[in-house]
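First, one chain by itself in structure tokens, the form predicted alone.
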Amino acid sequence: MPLNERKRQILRAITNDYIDTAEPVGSRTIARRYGLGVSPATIRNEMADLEEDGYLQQPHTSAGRIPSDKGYRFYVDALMDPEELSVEEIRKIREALRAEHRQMEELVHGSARLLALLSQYTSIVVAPDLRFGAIRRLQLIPLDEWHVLLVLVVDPGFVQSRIVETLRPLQLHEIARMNHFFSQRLSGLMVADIGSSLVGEMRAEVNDEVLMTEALNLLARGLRDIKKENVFLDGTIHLFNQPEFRDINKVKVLLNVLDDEKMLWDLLSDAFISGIQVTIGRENQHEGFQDCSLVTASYEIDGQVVGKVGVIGPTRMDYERVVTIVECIAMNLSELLSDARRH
């Protein structure tokens, strides 16, 4: 049966108050603070009802309740209200990412930090699966008369790049016609898709050997990082400021699988779909995970799904506020690779 309107009001008021102080919470706290105009007979009556049906749990005989695995889920899909970021606070968010915004790479990591600091828990994200991603440009650029900068760039903004020493002076004419024939026959194709021939070919265009092995050095580094599957972690240490996380053999536990990032992407990459994602406890399969919550987004590159955003934390977290948070950071994620990828 749906809950009537009381219930809901009952256990929307014991997930905020739990959620605030970590604290089972009583029929009296719930009268005294949330002025439902009912007595605190009545409410400690539809508390056992909740507590029956699933939604609570009263962790001691004589303790308040708290909400369950199924309580949060109810929360999060019907009762919560997403908290709303300010002007000032979306500006900031923006600014911060744009300024990270030099390679893909660090936007990355820049996201990760942003999302720890203003969760104030760990967050998680999932670095774009470069390994279909397009090579841009491979292009060399005179330093001087012995030395040239090799650039490597794989869309949407992987950027790698070495000096490289020449065997002999390279005239500006001759780069220009290497950069030519990169652009030609290099600009569009997957690493990967690089074969036998096109390596012959890049051969007798590039008459230096030290060069043309850098180039291929490059490519072949390229196809090696951008297979890894790149999830980076920021703001572990904000477990420990949890009451959940106080036992050392669940801290150790879930640090085991934090620190094991075929894990961790392997948990996220079956859920590579558009919008917010709330996995709540015993919901995430992994044993080690099962007294958190993960709150993920993707993000896009014009329209298409390339990576997630997220936030670890206990089931009492703050979803009200880390759903808005992680929303925000995935639309604006989108709209920086996406502009990347445009010009």
The other form holds:
Number of protein chains: 2
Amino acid sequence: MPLNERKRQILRAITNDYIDTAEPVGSRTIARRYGLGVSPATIRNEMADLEEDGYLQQPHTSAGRIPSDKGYRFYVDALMDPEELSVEEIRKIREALRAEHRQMEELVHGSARLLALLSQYTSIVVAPDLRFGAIRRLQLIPLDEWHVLLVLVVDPGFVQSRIVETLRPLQLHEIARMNHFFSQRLSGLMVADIGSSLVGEMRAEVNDEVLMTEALNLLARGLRDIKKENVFLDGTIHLFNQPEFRDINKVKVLLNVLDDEKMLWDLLSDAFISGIQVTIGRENQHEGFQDCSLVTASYEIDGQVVGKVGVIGPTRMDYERVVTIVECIAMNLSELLSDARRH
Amino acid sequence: MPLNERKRQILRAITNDYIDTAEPVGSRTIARRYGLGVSPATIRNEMADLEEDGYLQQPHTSAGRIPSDKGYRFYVDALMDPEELSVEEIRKIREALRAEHRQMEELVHGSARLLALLSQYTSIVVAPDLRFGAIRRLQLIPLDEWHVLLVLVVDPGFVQSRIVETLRPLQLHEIARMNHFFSQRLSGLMVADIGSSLVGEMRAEVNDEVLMTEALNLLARGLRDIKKENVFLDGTIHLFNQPEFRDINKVKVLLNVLDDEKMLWDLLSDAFISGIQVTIGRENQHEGFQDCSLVTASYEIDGQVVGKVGVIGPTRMDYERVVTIVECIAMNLSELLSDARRH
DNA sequence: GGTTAGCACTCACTTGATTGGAGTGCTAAC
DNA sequence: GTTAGCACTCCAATCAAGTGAGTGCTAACC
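So the form predicted alone is up there; where is the form predicted in complex with the DNA?
Below, the chain from earlier opens the complete complex, with every other chain and molecule after it.
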């Protein structure tokens, strides 16, 4: 049952209109507002077919039609006409992001803010997992007799630090030796790589067993709770502008999901596929998320997918606009991150 | 018009009941539920007086009474009986906070989470302004030819770092000299103190004019955008459990305020008075906040007020419980922060 | 055979009237 | 000063009728 051209036009018209107005769309409206050159009765016949095929549904008998999940899916895959951003808009996005391009955490965080602002939906950004980036610098800064600050810088400039208590008081020159050693042996590796094999190797290489034990101990404890799930959320407030969330209980369920970093995480991380992805309504398994859609794109550093940006909204989402914006931000983010690496 | 004992009892009963049920309280309810030994009619007379004096108000003629802002004020100041926390509960709070007592940012953030969890309202915590804490460490870490990481550690262990671009490529030994110099001259000062007088002094002291210029430049740019308003919010979701926010528009207004760090900031910072503070309804000037109350307490490091913790809820808030919890968390936070300083 | 006008029908939503109940204020008696 | 009794007010829930948007079906049209 491939859809003929007129059915496609009608499905497109209904979807666009519903996205716009949030009201079920009737045959008269279509005939009047979108000049298809046929009468409401004809449209009614086509609509009945589309409903039979599962693309449309009716909230109740005497109401207009709204797209089903399948309808949206077809719309997204085949019907919609993604909005083009003007050069000016693209420039603005670029500028806005570039403003904080030195501090990587803020760049990522800023992407979330910008995405929410532009899309007027809730945005979500997963920051790169620092355990899988190349260590640029790993250094201890002495604080006092019993404490050091472990500073980790991961390409292209993500910084994390932890205060670690030492097992015994350390002399400055001991810390210096550790630092020298770290910079010799760890630069370019990944945190995830600092496994037991390397540890053994390091131990063999340095003659000061005691010092090495202490060093590795510090490292282990300092790196143990490096944040691995780093999810930024922004623009939750936009949820409240959607008529589908006028019911406070729906919002509550949704916010409960959004509040839980872990849930968010497996909402997004299912596949770090490169490119743009749209998940519609029930395609999403997650409880309480079945009236929502998710538009995500991955971003990369030097061709390697490291994170995702996305937008959450009702299934009745302005896909044409959102897809474009998400794509644009992911691209810019990739560029800025890759650029930063090169300097 | 000092309230006699019976009037106080009635006001207290009405307030407690209303806090509990969110329904206007009638004379019969009071007579039945709180054994004052008088009939509803008598209570009605007293209620009429209390309304005349502004302690109570009536949503409409044929409804029960609810406390006015003035009523709540009197309740908070003179009537309520703050809940005692059990030793067990206090221990739990202490433990929960101690779990992250090394990383100060997380300690502060954790306080917000805990406060929201325990109070079941929205919590807010203002972190110390790093510009006014004693510098424990200020150090540059070389990243590459053109970039260094400026790491700032402020007592008792707040860490911030910024990547700064250098004006010219720096040699490692130059950075080492800068670091030596920083640690000699800046330890114990406040960021806010690094003003022009000190700069002049430093310049005079070191003979390498070029290097110093570079160093001060780095410092200036790195410290310029140290976060000064650092506000943590948690438990916004609890707002939705309050019947007064069943109307989506009220929530929207409120969330708009809470979303704006700056607004939050001047909501709290009006006075860094030590001790607990309760702001009720219209006592709060802030637009859209006039149906809310705010219970805050300041916390200290070594006797010096550095920040605030607080709870936001409807004026119909469970003051007896909230006051106790806020107080307890502020106290524990103070202790942990001061402790950390001592080690 | 596809298209369309016409028409009966469905169903949510609005409006207005009715009712029940919770609560009050007032008065008169205790 | 306290209380029982009573008339009164007003909200909230319920119901019936009317309205209007939209449909499906049929029969006529091109």
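We call the rigid core whatever largest set of C-alpha positions still superposes within 1.5 Å between the two forms. Positions refer to the first chain, counted from 1. Just so we're clear, the structure is a prediction, and the values are computed from it rather than from any experiment.
- Remark: with the core as the superposition reference, the CA shift of residue 169 between the two forms reaches 2 Å or more.
- Relative to the superposed core, residue 117 undergoes a Cα shift smaller than 2 Å between the two forms.
- Core-aligned CA deviation for residue 139 between the two forms: 2 Å or greater.
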